[in-house]
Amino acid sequence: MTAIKIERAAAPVWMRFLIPVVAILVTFVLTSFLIIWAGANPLEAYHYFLIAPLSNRVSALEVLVKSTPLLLTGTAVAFAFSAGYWNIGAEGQLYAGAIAAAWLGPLLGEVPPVIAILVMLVGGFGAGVLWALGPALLKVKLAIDEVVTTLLLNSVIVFLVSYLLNGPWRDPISMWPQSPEIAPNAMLPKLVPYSRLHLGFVVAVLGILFLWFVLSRTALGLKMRAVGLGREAARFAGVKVDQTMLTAALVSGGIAGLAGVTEVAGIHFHLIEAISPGYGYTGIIIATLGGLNAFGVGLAALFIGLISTGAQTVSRALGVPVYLGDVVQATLLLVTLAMFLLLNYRIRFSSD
């Protein structure tokens, strides 16, 4: 009788760096069938996806604008995942930061711009931490699955935003469901004149550098990676597992909250219900594609930002549905996960 056994297998380090490249190529092949079905040429479509957005200054800067919240949510997810805390709530934590920014922004009209922006960033970080606190405590105190709790809280805060925008924060003049405008001195300054690229991009890059520094240069990062690789082994080695996971969860929530601040203070200048088209969930794709490595996460975020910008370009040029960009991102996540699974495990046939 032949038995199938799935065993853990060690793979060369170089293969882990090769996976994102192979995953992107496989994704392009798979989604080519959908592009043909939509009546377009795949090669032409991918030209508009990958090349056209970088061909002029305006669209190239727009790639960086799209990448800004993705850099932050990708960093947030990677920070938590590195410690074995599966934070699926970056979307909700982003909204928490956006609520804080929309609340603080109109109150800072008499404050110098530097202080106003710092208050907004600190407030958004704190709001993200608070929204991440409940699931984190449930995890470390009661061993309740954080995937479920963080995911469910995403829906809770979306309904909270809807209540605020259709209730106390509704614009009294236009009756449009949006919060009051933040003060001009609380708005993030533009990095490039006549563009939408704002100071939030710098904040996002600093987030990537923070992730790299913590994971590779601090005792906390060493503990986080130890817990992520094996909680019991880390506990046996003297690591305070619960404390490490709690720290990782809260910092992750705070970083995701900053993404909400940058969207309110850098793009919209008020809170709207659709302030995030799923940036928190896309952060999971970015963290996975980047292999939980800081610079890998940065490159993955820029790539997804390019895909998001290119989806609008290909839609205008070829009439392909703009949602094809979301399909590419989802397919990329599934392919990447499958390849990591094949990398870490092997199937062996044995005769009993």
The other form holds:
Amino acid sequence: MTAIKIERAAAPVWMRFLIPVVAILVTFVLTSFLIIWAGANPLEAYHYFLIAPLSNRVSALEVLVKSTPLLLTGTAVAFAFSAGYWNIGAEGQLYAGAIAAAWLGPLLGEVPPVIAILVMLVGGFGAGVLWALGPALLKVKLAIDEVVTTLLLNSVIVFLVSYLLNGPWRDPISMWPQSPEIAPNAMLPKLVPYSRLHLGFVVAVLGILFLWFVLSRTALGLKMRAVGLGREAARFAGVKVDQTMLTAALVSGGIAGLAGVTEVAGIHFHLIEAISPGYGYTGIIIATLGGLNAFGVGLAALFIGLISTGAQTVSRALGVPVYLGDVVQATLLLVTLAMFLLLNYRIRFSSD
Amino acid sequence: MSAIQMRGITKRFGPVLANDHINFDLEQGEIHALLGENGAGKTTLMRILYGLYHADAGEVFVNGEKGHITSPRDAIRLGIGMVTQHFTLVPPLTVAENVVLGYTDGFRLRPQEIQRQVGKAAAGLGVEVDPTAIVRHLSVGERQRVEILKALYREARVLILDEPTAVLVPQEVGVLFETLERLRQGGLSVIFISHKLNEVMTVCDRITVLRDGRVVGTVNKADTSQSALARMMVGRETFGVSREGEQAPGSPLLRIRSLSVADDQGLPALKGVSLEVGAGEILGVAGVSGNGQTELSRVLAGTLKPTEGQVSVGQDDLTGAEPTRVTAAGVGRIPEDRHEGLVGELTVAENLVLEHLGDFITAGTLDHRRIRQHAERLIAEYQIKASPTDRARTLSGGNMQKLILARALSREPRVVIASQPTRGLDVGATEYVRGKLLEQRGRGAAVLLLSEDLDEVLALSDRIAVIYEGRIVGVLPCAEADVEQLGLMMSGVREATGDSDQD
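Moving on from the form predicted alone, please list the structure of the form predicted in complex with its partner chain.
Starting with the chain above, the whole complex follows.
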């Protein structure tokens, strides 16, 4: 008789590099059923998802525009997750940064652009840190689960924004729920004329480099990884676990705050209610897909940026709902997570 | 007739032979002790009987008939119940709900009916417990009674208790023994796993002693004594490395004064422990596991705060110090659990520098070249079979331990705290670790060795302290220690006799 046995055994290292490729293939197989159901040809759909956006200069730049906030939120989440701090609040921290930018932006009319932009970035970073501070302190002082607190605070700040835009900040002329436009000095300059690509993309790439540098080149990074990978062993070796986690949580919040600044100062020029269609949550997908590694996070953010740009093209060209892009993203996350888990097991056939 | 007969039970875990052709008989209506040190194979044998493990060879007979036990479900069907040290109760539910959980028929639950039934069963069996009480509000002793009731409610005729007194306070132990005696009179057969001689002699009818996975013998209580049992339990030839040359210990380097600590549940785990270890001396702390060794090593390592007392190394007061201050003061630490000392997912090189990151920074960033060189040097010096970039978790147990030794000893610490340093290692690695500890003694370090392996303590120590229930029950020079006396002290029977140099 042949018995099937599932046992814990780590997969060889080369398999880890196959994860993204296989995950994408599996995702496409799974989602093609939905695409067929929606009345489109899956191959055609994937052409629009993956190839079409890169086939001309305008939409290729648009992919980078879409990737900008994703690079930042992905970096933010990866930073916290590396230290074993499960920050689900990048969305809220992004809004905090956006509020700061919308508040500072109109006040900086008389300031030289370089300084104005620096003030915006520092202000947004600071606001993200502040919004991350409460859950982080609750975690290290009282061991209150940060997953719950950071997640719930996301809803709180969305309502806060809604209050600001329908109350004190409502545009006095148009009466639209949007804040006054920020001063031209505080707007992020365009990187390429006649496109939407702005300086924020450079900030986001610097963010990725910062993540790489801290994790692999600094004592803080090694301590963060030690805490994230083996808290008790790190404590035994003398790492100050609480302090390390607190630092990671706050820097993570700050980076997510920067994503709010780039959206306000680079794209919209004022605060609107739906300034983030869930960039903070997508950041979790990106950090996980990227394996919490700076290079991987960068690639994952560009890939998701590509899919969400493609989703609009798909929907226009084939008449399928634009939400298909979200479905592809979500499926990709589930498949990747499942693969990470399954890699730790192997199936053995043995005869009794 | 025998309620249970186990014949030729053999169980292997990798290279370790946990049960080696064990024969075991349980008579109807007796309380039968399984006595042995940690790792003697008691729990393994009982897990096989309860269907949690599968024997590699051997047979089990229940009431004379061959029983096929492949899961606890089979065991329960054959009338076997087991109460482990870790209870399997659902805290927010009532006693009655816990008792019937997984043992109800039909779809509907009738809470009143269940309470009545469980209450009746409890009264009938003489197990005192309130069926309406919420389990969360019960004491440990009461929860244990619920576990027993749960087993009996499933019509167990054989009850296995795995070190039932380990979690109880003395008063509760008395209540447990009364309950067991009542149940025995009602015809229940009990297997009582223990390493405490006085308890075994109080409550049991017969005693089977296991050692290194084999049965040493089965004796009637009336025909034996505590010292005879102690000899059966631990007595054997000592072997392995031995100390070369006696040397008079130097001035005390590690001083522990009336140290008290609470465990995770807030119960006292150490009760006023005082010890001194001199330069060039190994002080062995012998004891059965769970008597406070874990807490002692954690306090000395800086990961647990004492509630009372003082720890000092040389002139430095290290009471309640963080790990960084402890290592900076010249203490090398070998933790009880290797996996708690190393971050498995980090590399060998990274684990080696984790304790002293500050020394590997150049211009504000980690100096990867020096970290690598440091790792290469220690790998060569400590004969670790690994490369600096290997993840620590991929190493064998022996190499992991060498990694920990390298990190702890490479800075020539004044004091070494070694906790179960050879647990689970093969012979070669064990010899290596013991050799290294003697080397520390040779260069004048004070070594505190906490070990459950009596051979090890006897082979390495200059003096031996015995710990029992959080207290040091005696300290004696190694030359004056004999196995039987240590066995009695470890089992809480006797204080040290003769010259005790405890202050």
